[in-house]
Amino acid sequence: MKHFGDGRDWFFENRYGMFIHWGLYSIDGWHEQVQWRRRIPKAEYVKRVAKFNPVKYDPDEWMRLAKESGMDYVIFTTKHHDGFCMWDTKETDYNIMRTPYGKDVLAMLAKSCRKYGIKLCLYYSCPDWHHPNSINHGGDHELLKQNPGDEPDIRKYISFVKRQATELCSNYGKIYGFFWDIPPRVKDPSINRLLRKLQPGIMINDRGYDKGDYDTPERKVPAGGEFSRPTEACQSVGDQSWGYREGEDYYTRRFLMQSIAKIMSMGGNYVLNVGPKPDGTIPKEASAILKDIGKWYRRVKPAITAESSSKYLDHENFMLTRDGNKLYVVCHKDLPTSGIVLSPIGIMPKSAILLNNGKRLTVKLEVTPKHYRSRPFIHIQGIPVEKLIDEPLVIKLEFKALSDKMLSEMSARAKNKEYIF
């Protein structure tokens, strides 16, 4: 995949990030869209402003967790669908400064990001259930009807969005990415142009007022072996909500690691979300999940962040990535056997190492019964599939020489059945 070469290449060099959904909705402990899903009137919902007082908020603690988990950047929800703003905005009184806490949590987070070397990206919802000029006619993530006294006007609302985007991209230092959410019905390329003018090198996603730079599959792993366009997949540690939820159904670590392995081996970025509690702390369960995944991620990072080479291999349980003379086998699904055959690769590697524990594996170049009409392929054996059942297995193969040309030629010969005796 081609890079941009204009300051946006940080995106291809920093592949794993933390998503953070935090706002008034955390008070309910149910879901970040609680106002919409439970049809709470605006007059009732706004009373939560007087209750929001995250006295235990410590952005340094968040960033230490991100570092320990192997994450390179963070995406913070500045304004979700409820319209409440988590920064000191001059465009509406519906913001963090009007709460009992009364501090600019975004400014505090930006400072902590710089301290720990974490790149700051911002989330901003296109729908707004609070602003009087926003459109709410029961469309995608819109209220079923306008709030009393609202005056829907898309031009005025876009002007409001531009002024807020200017604040966000002017007052908090370097902003590396902008994550719009819920594509609006209108297109206005001037908004993204404004972001790029204020923050050269910013990466902008595909859910806003223009096409943007990259795609954002959510809670799913796309089929295929490679992405044709820059991609950042997003998933949360919990199945029920992105914001804080009491009694959340947390995903298993293995499920999340397999998702990360597949997405990143396809060449995509991956952001994993946590929802802080109303006091500002990240739930212990969520924190533990991130730390455990981070231990695995650090061991296998060279493999899943290497260039995708799965186009040379067609297998449902594992994928290939390559870095120079090293080829990695990334098992994003559970292996059914203790051995795998890498058809059509017929070059003997110098070594086969299981990155999960550093174990040297048995590797041969041979014709197996299942491939009896072929020339010899790489056959890796003795994989401890039943001992390492809690994490995706990743194998490093090192060769004396390896190139795309060699892989392409082997793949082409196999497709043309030139290996058949």
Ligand code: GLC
Given for the second form:
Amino acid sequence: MKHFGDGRDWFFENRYGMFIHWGLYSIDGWHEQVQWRRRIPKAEYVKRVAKFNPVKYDPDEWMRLAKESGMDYVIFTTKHHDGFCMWDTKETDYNIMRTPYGKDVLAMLAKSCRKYGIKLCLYYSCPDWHHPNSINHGGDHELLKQNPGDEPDIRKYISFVKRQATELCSNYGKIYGFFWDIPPRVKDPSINRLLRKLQPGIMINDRGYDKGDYDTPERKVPAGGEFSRPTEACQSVGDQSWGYREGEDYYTRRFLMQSIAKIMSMGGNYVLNVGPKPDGTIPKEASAILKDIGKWYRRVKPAITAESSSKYLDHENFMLTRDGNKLYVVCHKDLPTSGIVLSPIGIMPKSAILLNNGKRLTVKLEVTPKHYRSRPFIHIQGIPVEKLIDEPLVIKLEFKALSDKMLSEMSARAKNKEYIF
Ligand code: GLC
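Mind pulling up the form predicted together with alpha-D-glucopyranose (GLC) next to the form predicted alone we just looked at?
Full complex below, order starting with the chain above.
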């Protein structure tokens, strides 16, 4: 994928992040949009401010979890749709300083990020169910009607957003990314220009006031082989909510790893979300999932974060990535067989290693009965598909020499159906 050639390129070197949804809604333990989805009146919802007291909040603990899980960056919900601000903002009283906790949790997180070398990115919701000037006309993620006493005014609201974004991009050190949520109907490129001026090198997503730098497929793996635009897929450890949820339906580790394998091999970044509890701790089920995935991720990282080369290979169960003379076969689905043919690639590798356990696999260049009219292709056998069933398999093939030209010639031959017979 074409890089920007400026400070934003950090994004291509740091592919795995932790998304954190934390706010007043964690008190309900239901869903981050509980105010809207359960039709709670604003006057009722705000009572949570007096109850928010995350005495066990320890951002160092969060960052150690991120590190241990192999993550490079974090995206933190500074303001979700409920409008509650998780930093010491001067623009509204509806913020963390007014809770019994009374400390700037974002400042604490930013400090911890620096300490652990984790890059900090900020999430900010365009809809706001609290601010009097925000628009709530029953549109996407808007309340059905304004709160009593509201004075909807898009110009005033945008200027409030700009002042808040200025605080966020001025007072917390280096901000690597900005994750707007719920694309607003009104477009205004001056907002992202402001962010870029305050934080050169900031990566901005596609859900804000213009199309930004990168796409954000959510909870799904898009069809296709390789992303054409910078991409960061987001997914949560649980199926029901992004914020803390009691009795969450957690995804299986295998399901999450398969989607990470696919997205990253397509050239995308991946952020996996956790929803801390009202006491500030990350639920132990969630941290166990992150740690377990991290163990697999560390073993296969060089492969799945290498450059996507899937355009040379079209196979439903695996994708290809390449790093110099190495090709990686990333099996993002369960393999139905213990042997695979890498049609149309016909160069004999020096070795084939299963990165999951470091063991060598049998590899030959041959014409198999299924490809009897073709040239010899790489055939890998003895893959322990019945034994290693808990995680996506990744195979490293090392060659004496390998180039894009060689790969594209082979794939062109296959596309033109140049058979030997
Ligand atoms: C969706 C949800 C929102 C969540 C976001 C994360 O837009 O509506 O609650 O914060 O996904 O990407």
